[in-house]
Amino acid sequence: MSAQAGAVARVTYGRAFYGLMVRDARVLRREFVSFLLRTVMNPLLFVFVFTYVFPKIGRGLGGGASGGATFATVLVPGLIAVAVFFQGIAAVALPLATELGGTREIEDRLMAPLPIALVSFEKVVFSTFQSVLAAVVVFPLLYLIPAEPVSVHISSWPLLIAVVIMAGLLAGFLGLLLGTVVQPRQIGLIFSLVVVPITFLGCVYYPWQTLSAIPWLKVLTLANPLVYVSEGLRAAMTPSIPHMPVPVVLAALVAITGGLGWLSTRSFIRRVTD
């Protein structure tokens, strides 16, 4: 391919990927009220209740647990890391299960001028500005909400920002995965038994050092992705709470996006081209 040939299909690529972007925000922006309810419900019964209900009624949860810290405060870079990692599963899993069921309709952006694996990668990529917007919305509600004091100091904004990206990207490939491999009338139940799990041994609730008393399972929940988001939000915004090394954390992200996404997009394609 000459540099002129290579450039004009760079062009065209770039037009096509926009075109579907601006196609999918405008879904969004239709049903901006559904969006709303989906990032907002969990999160915001999770702190009226543990943060709110419970301090009220005089039963608090680890107040002095991690160096004098509230349980507010524990909480609050956990519940953003939920809000963000399952906005960006459930955005791409989600449609992708409909698409990919009896109405076929992901050939309508099959039909676009662009490679397929670019395809799969802009579902990812509005997934992830999805999951932004999901972080923004929760946060107030996280700061507000609690009866409790909440002390929260952004320690670094490069990291804050790079770990609510590359989660957004590492939920976007996830659900790109799940919504490949399994069935669509399956979605839901599957969606049930990842959830579940991957929250309750997300360190959401606790810093993954006070799993020290429990060896075992500091060891397993490595395997869980959504550990290391908490963590990387944890240094970023409650530095004074104890969490993983930041290169650490940047560290494992970086490979599990990787290794997601290679995944992710060959079983994309495979499934498309059935």
Contents of the next structure:
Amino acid sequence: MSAQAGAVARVTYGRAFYGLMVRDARVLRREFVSFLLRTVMNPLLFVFVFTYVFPKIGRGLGGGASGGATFATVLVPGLIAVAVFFQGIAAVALPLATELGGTREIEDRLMAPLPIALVSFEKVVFSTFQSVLAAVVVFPLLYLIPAEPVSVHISSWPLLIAVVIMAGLLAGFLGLLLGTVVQPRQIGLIFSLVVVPITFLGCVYYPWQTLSAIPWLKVLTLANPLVYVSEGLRAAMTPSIPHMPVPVVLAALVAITGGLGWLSTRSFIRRVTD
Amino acid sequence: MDPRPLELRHLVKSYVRGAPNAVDGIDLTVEHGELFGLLGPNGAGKTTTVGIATTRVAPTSGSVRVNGIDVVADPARAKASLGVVTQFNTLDRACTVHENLVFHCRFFGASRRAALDRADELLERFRLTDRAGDMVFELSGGLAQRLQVARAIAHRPTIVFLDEPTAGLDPQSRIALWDVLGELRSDEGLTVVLTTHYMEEAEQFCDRVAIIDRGRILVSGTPEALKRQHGDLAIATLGFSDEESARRAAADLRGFGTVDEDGLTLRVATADGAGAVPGLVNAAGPGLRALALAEPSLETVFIALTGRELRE
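Target state, the form predicted in complex with the partner chain; input state, the form predicted on its own:
Now the full complex is given, and it begins with the chain already shown.
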């Protein structure tokens, strides 16, 4: 009896979860242009200025410290990591700020017949999908725009896929946490205070190993989840550039994703129930 | 036995330790097909009670069953068998009128085809078809409310909760809302539980009401029965030409019952009903300009029970 009831509940939860995904997909389709602009603008300008304009005007960046690879090559995994990360956080935190804030329309989603934890998990799953999409959109820009040679050699597709998906989940949970602990009005401020430092200190523009020149920073950046995403993508896409060992990257990503998942889900449940 | 649509037992909710309980031991049973009204001033605990019954607020103690389902133990199943219209507009702002209904149906497991059909049917029934493609923020308050009701019943619940559904609506939209609720009850046997602080509405439309104040149910029953039992106080409203006369009259009128002073107006709650009129006129003196005697109503029942007016 209870096993049967459990099976019925799983079917109901599954369909409700799917329904939430269908709704999010519809909204994403409607707002696809702004999704593209949000995703593309930062990497496009960055790659254009630093790997097209700078070489043309004779101001090289990067160089020797990265094992002979061009700066453009260093940037490929880094900027994909940023795109995935930024998209994941924004895709959860920004709508959540509206839904929890003035409109309280989160109440509508909460009335769907599934546990509250699955309502928030759906947001994270859908944001992961958007993160993967962001990676796919950004890659050609990074490959085609630079004036200097870009050498990408995918060493392991499974690793690449695993890192991108885990990075998406991690960023989604981080977005969920930020969206629930921060006052909706201050969500813009959080982007400057949290997301920008994470990006600049996330080993995006330089491999982690090159930080040996600044030991304190090398240690400090280990607390930054984006570091593991950048390094993991480096291992998967540009293996010739020095990168962290793959097991370390995967272990760190699993641990941080698990921790943030637990923390952010608890925070969401507290926020929406009295 | 067929489970009741709603059963509350010894329900208590405390938001802040040490502060008075928002809900302080409510027992309530709602029967099939009833239109049940929870009446009381703002802050009486009505919204909290509805919040608990609809899984959105966790009770401190006590039990809630909706169609026999324990809402605390099994919120997902409870949500599938109830509908709710909250006090605030919680429509999906990122979607159109039509999509709000379609996605709601899909959350509740309907197939794409079934959801589209149900949405069309509801748009027709709630006279929203010509607004189907509009984004919901373009709707007026009355239309948004109508769409919220349509959405609340879209997954065919057997009981629907409405929290202050008529607050902030223009008179025309109010009438439309009552019409819709009436239709849904007669066509589908829907059970309706609503909260309101408009006593006249409750009296006119509810089968049964519970008057709630400070987290407790003071009385419950049909409006007629409550008026019979507690409505023996008539409220006489006296208007005066000047404040001096009003003040003087207030002192003399206390012999008839409690007197509530409000500038040029005095309200006297008297047990003698219409029989008190000659005496009131006499005691009021020459400054009296107007006198109105209110029939017993749920408003007078509330005053009789609490000694206070209902107005916030």
